[in-house]
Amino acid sequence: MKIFAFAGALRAGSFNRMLLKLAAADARAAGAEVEIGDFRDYCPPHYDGDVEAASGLPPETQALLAKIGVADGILIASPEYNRSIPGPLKNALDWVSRAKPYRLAGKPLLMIGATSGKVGCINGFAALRITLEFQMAKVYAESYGLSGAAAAFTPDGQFVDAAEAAKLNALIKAFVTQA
């Protein structure tokens, strides 16, 4: 299975980037080929129908669509901002939806996320699921949300808690083998 993975966060020290690296390592250990993309490379300008009519899809969107097109599965690590998803991620997915047929249609997709809050991205996943399912992605039934992310990682980017590592590993392994 070829997985394209990215964190829907722009901050260099993002907890979601750390989480994504751990998830990618777990996926590789389960036999998947994983490419981690830098979301900054796929972050288009704000959606504007006039821009689309004049110029078509932006290069950043075309690049993201190309990665989605060759992947067998998608892994998105998204923070939760104000009980939803980050604006740049929503915007990128809105641009992706403009390509027909939907490139996410039928693609197995797993949502994971890390937040410094207490509810572990549950609300953000709900918002993300709406956007992804509208584009007919095959969103995996389970997700992984890490709360208290500010204290969850060691300085070298590993989990402090072995139980969290095992929980993520089990989900990733199931996604790779069932997707």
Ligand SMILES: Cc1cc2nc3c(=O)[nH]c(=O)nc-3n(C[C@H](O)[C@H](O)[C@H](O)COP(=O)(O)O)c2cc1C
Second form
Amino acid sequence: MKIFAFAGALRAGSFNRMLLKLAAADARAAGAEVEIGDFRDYCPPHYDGDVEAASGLPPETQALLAKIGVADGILIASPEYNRSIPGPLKNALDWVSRAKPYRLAGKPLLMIGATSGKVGCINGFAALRITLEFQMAKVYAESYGLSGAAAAFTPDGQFVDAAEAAKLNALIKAFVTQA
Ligand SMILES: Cc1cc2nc3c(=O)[nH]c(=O)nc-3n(C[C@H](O)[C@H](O)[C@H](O)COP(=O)(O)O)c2cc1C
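Taking the form predicted alone as the starting point, write out the structure of the form predicted in complex with the ligand.
Full assembly next; the chain just shown is listed first.
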């Protein structure tokens, strides 16, 4: 299984980027080939119908569509913002939805995420699922949300809590083998 993985977060020290690296290692151990994309490369300007009418899809969206197109599965690690999808990720997915047929149609997709809050992305995942399933992505039934992310990683980017590492590993293994 060839997985394209990216974080729906932009900052260099992002906990979601850290989580994504751990998930990618788990997926590779489970036999998947994983490419980690830098979300900065796939962030187009704000969606504007006039821009689309004049120049079509932006290069960042075309690049993301190309990655989605060749992947057997997609892994997204995203925080929630105000109990919903972070704006840059929603914007990137809105642009992706303008390519028809939907490039996410039938693609196995796993949502994971880290937040500094206490409820580990539950509402963000619910919102993200709606947007992804509207584009016919095959969103995996389970997801993994890490709460209290600011205290959850060691300085070298490993989980502080072995139980969290095991939980993520089990989900990734299931996704790679069952999706
Ligand atoms: C605009 C904004 C909204 C946020 N909303 C939530 C939220 O709804 N739930 C939550 O647990 N954390 C929320 N946070 C805190 C994020 O979980 C935290 O900033 C996290 O580190 C972001 O992910 P990153 O480390 O990958 O950048 C919010 C942060 C920002 C900047």
